[in-house]
Amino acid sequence: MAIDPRRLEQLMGRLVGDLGAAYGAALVILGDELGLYQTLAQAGPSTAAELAVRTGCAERYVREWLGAQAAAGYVEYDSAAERFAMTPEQAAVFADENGPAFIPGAYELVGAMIRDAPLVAAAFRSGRGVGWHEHDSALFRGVARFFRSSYVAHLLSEWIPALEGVEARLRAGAVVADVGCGHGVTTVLMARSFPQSRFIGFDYHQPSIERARQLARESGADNASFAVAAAKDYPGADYDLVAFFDCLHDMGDPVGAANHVYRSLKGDGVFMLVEPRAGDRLEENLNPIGRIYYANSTMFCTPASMAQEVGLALGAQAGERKISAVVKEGGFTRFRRAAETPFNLVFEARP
């Protein structure tokens, strides 16, 4: 096939981003666990030699990687004075743990998933599946990090308040699921926000039940508490509210989930799904944000599915068609959209 040389050249200069981005992912892994980020950002403008000593790094290595930085966009860098420095908006993003911009948890599923090639491409090979529990911490971590900035910013403000009538219910006095909670992120900020109600987060994880109690200890959610269980045998009845953040697709069988959430809860309870935004419709995703959940469904979401019982395996981009089906087929007869933001769509069901 005969080549054109300026779709070529289109493409090679794609590539020269993407590749940019790619090698610079280990570097903003490192800044974050060296606290070069977080002490410049504190620190004001500086030279490579007085961040090195801030940081207790050589200034050698701090000086190629904040060339690095500068040349990514990620930090500011003054010629004149030779000396570097964040803006608000870059502070925000690398330096803030507990707003809701920070991004470098996303960077440590990147590094998941670089080490847990091997594992995905024998599953490729052999159509098995790579259970969660076999991936590189980094992916529990990273996930708990990412996903927290996204449920800072819209969880409490946006979505509890789309649900007709829980907020109120929370207020109350209620008692809520989170199920497949991970580190307990969600399940700590609701706690915190309403202390009248009683909030179980449970995850088939021990490592991150652990981390989640531990969690909750620090932040002093005295009202919630967390279990080792899967979605489908969770403990419990009368829920007033179960939720899902983000997990239902990771699923093996999540009609047998979305099953027993419908035999856990109240008669007027309601399930919660927070999901991946997505069209019904591949051609739908094919933009940057579908790019990166398609990456995340091959290497964690659809291998973890796969490792379980009927496999379903929905994927990240699954879409609201499928999860109204999954949902519907479960025994809840309503369905809606209730909220959405760019990077996630959240869903009421109700039996």
Ligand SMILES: C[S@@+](CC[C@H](N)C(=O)[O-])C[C@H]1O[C@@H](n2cnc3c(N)ncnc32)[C@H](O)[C@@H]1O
Second form
Amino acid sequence: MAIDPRRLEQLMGRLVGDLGAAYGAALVILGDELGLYQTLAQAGPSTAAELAVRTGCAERYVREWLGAQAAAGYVEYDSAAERFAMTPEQAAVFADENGPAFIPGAYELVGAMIRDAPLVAAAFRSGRGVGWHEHDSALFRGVARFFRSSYVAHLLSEWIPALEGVEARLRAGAVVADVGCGHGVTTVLMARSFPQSRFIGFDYHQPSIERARQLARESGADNASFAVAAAKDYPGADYDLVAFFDCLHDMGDPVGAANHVYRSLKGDGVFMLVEPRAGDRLEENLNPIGRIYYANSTMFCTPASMAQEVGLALGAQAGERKISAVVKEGGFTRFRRAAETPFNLVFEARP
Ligand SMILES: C[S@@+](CC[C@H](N)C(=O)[O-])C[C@H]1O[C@@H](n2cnc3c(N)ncnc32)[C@H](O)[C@@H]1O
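Structure of the form predicted together with this ligand (previous: the form predicted alone):
Full complex below, order starting with the chain above.
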């Protein structure tokens, strides 16, 4: 088949942008790790030499890194003064760890993807899974730091209020399980906001639970506790609310997990599910968000599910129809989409 030079040029043009972003990933990781973004944001317009002194780094490297950041549009460059600076938006994205727009955690996932590519390549060949726990630890930290921005922006102000009667119940005093809690970011956010309620975070991954305990202690959330437990056998039988944040699709047996939630809830309890935004059909997900999720799903979510019993492998782009079918097969009769953002779908299910 003949190559159409115009279409070839378009594809190559697109790849120039994609390659710049891919090569730039390691530089974002460096900027985050070495405190270059935070220091530049705090210090204001700086030369490479000034930023190097403030961060304790070698000037020649910092100058090269700044060149790459300015070329990417991640920092501004004033050529007359030979100074670099960050706009408030650039600072929000790269330097405000606790803010709603912070992104460098997502780049830790890129590091884990590349380091773990041999594991996933072997899984492609064998058809076996790669357990969540088998990955590079940058995955666990990156997920917690990256997802935190969405939770800070939406969980307390939009998602919980969108669930029928749940906010009032949490204010009055409820018992909540946060299953697949990872580092417990959501557990702690909710615990701090609803001091009358008790929150228990469960995850099968012991190092994540240890980190969650440490973060809860540091933030003074005494009404949050954590235990190592899988989604199908966490203890307790009287929860007002059970929440799954971005983890149902990572499980091998999501129907079994939904059924355990069903059995662990009070009769009028609520199952809250946050899942990646997706349409039901593959062609609905051929967009920039779908591109990000399919990549994560290939490297982390699908292998994680395939490493567990049943190995249903919903994938991160399962979509509402499949999620609803899983939850109903687990015993729930009512299921609805309660809220959404460009990145997430929030569902409410009731017995
Ligand atoms: C993408 S992370 C989400 C972590 C956390 N909920 C958050 O939003 O930051 C998925 C989590 O699900 C946990 N997980 C996977 N399968 C599980 C299972 N069968 N039972 C309990 N936790 C599980 C993993 O250990 C991981 O912490």
